[in-house]
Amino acid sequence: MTTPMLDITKDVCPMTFVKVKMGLQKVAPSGKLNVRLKEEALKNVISSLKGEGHRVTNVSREDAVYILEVERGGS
């Protein structure tokens, strides 16, 4: 099964995390979601995800865009 990709590179805070949260609601518990985002949103999105009980399992970079691999937490 392919991991879904959510692109929030055109969004700004707080919509970045709102969209990630909505994307995770479509993923089964312990399922994964890949998120494309700009550096400006990176720190806040990772912090908010951890605060909500999700886990960032990988961070990679393609030019000016970061890709987070997020594992949905139980909440």
Second form
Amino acid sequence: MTTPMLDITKDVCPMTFVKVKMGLQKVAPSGKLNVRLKEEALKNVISSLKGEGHRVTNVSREDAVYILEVERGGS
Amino acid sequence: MKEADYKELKKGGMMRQAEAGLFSVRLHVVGGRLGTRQLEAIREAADRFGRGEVHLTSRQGVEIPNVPQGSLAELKEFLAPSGVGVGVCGPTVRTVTACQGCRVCPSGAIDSPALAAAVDREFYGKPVPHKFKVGISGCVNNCIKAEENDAGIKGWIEPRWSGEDCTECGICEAVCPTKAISRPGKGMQPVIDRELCIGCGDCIVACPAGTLREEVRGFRLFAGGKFGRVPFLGKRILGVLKTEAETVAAVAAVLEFFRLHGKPRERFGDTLKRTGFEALEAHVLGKEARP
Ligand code: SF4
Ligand code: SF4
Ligand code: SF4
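Alternate state requested, the form predicted in complex with its partner chain (shown: the form predicted on its own):
Okay, now the whole complex, with that chain kicking things off.
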């Protein structure tokens, strides 16, 4: 199964994190979600993810857009 | 009344008003914090001795305006039992301002009200060549505008690259607001330019791998700032100070330097323009090094 992709490049804080949170709810524990986001959103999204026990397992970049591979933590 | 007597009153926080015979009484407030009991006493004092109003000053102070000269002593006595002291003016260490700090504000790196209380306890009202203001911001968001003060302090987070698990993702470099982080090349550790770093800690928060850690969470001192007619922003001196005690000691050394080198009616920033900031740093470091 391919990892689902969530695009939040058009969102601003706090919608960015709300969408990531909702996206992760659809993923099974230890499952993965790819998130496309802009540089401005990096700090807040990553710090919230870390705070909620998820992990960023890979980071890639397409010009100004970052793609985070997020592994859902917890149960 | 003689001019000399007015001067004495002013030093004690009684400010002569435009209208003859009336005074605006400056109260002693530390870091903008007052208890409800104190507020009650201030309210009652303003009703009894003034015209039922107070003025909130630009530096978190409270003044009771429109107090007749004959009531000044009585007003002071009235406020004393509730722990409200009368303020200061003239060539002294003035009101210490502070934000709510880490106990209240989620962004806070230091307990600014606690440091304000310590600085106030040690130095408030002490004589110096010219007025001397201290302001404390709990973090680099700088709500208190540290650089506008003769001695400004900011909560500061200094990052360190631990090397562990770094994936070279480049996020630290991307989030740094001052471009203080650069990565020289593949497999090489990111370099943090300490001159450019503003101590925000964003890189630590954003690093997905937890590679960037807090080296120090402490206090950063800025010297020589002022506003008024000719504004001047204070400059950062020394490294990151680790404890409240170390910071109070540094402020003591700064004040001592001002007393040694400042001329009467010369603001600290102007003194530093003459002596150079390096001389101040050398003086403060000399104090620290002493056993
Ligand atoms: S300076 Fe920082 S800690 Fe203080 S109130 Fe502003 S954001 Fe909060
Ligand atoms: S954000 Fe962290 S993992 Fe990524 S390059 Fe910087 S130190 Fe390495
Ligand atoms: S603490 Fe802030 S200014 Fe300093 S390197 Fe990290 S992100 Fe840049």
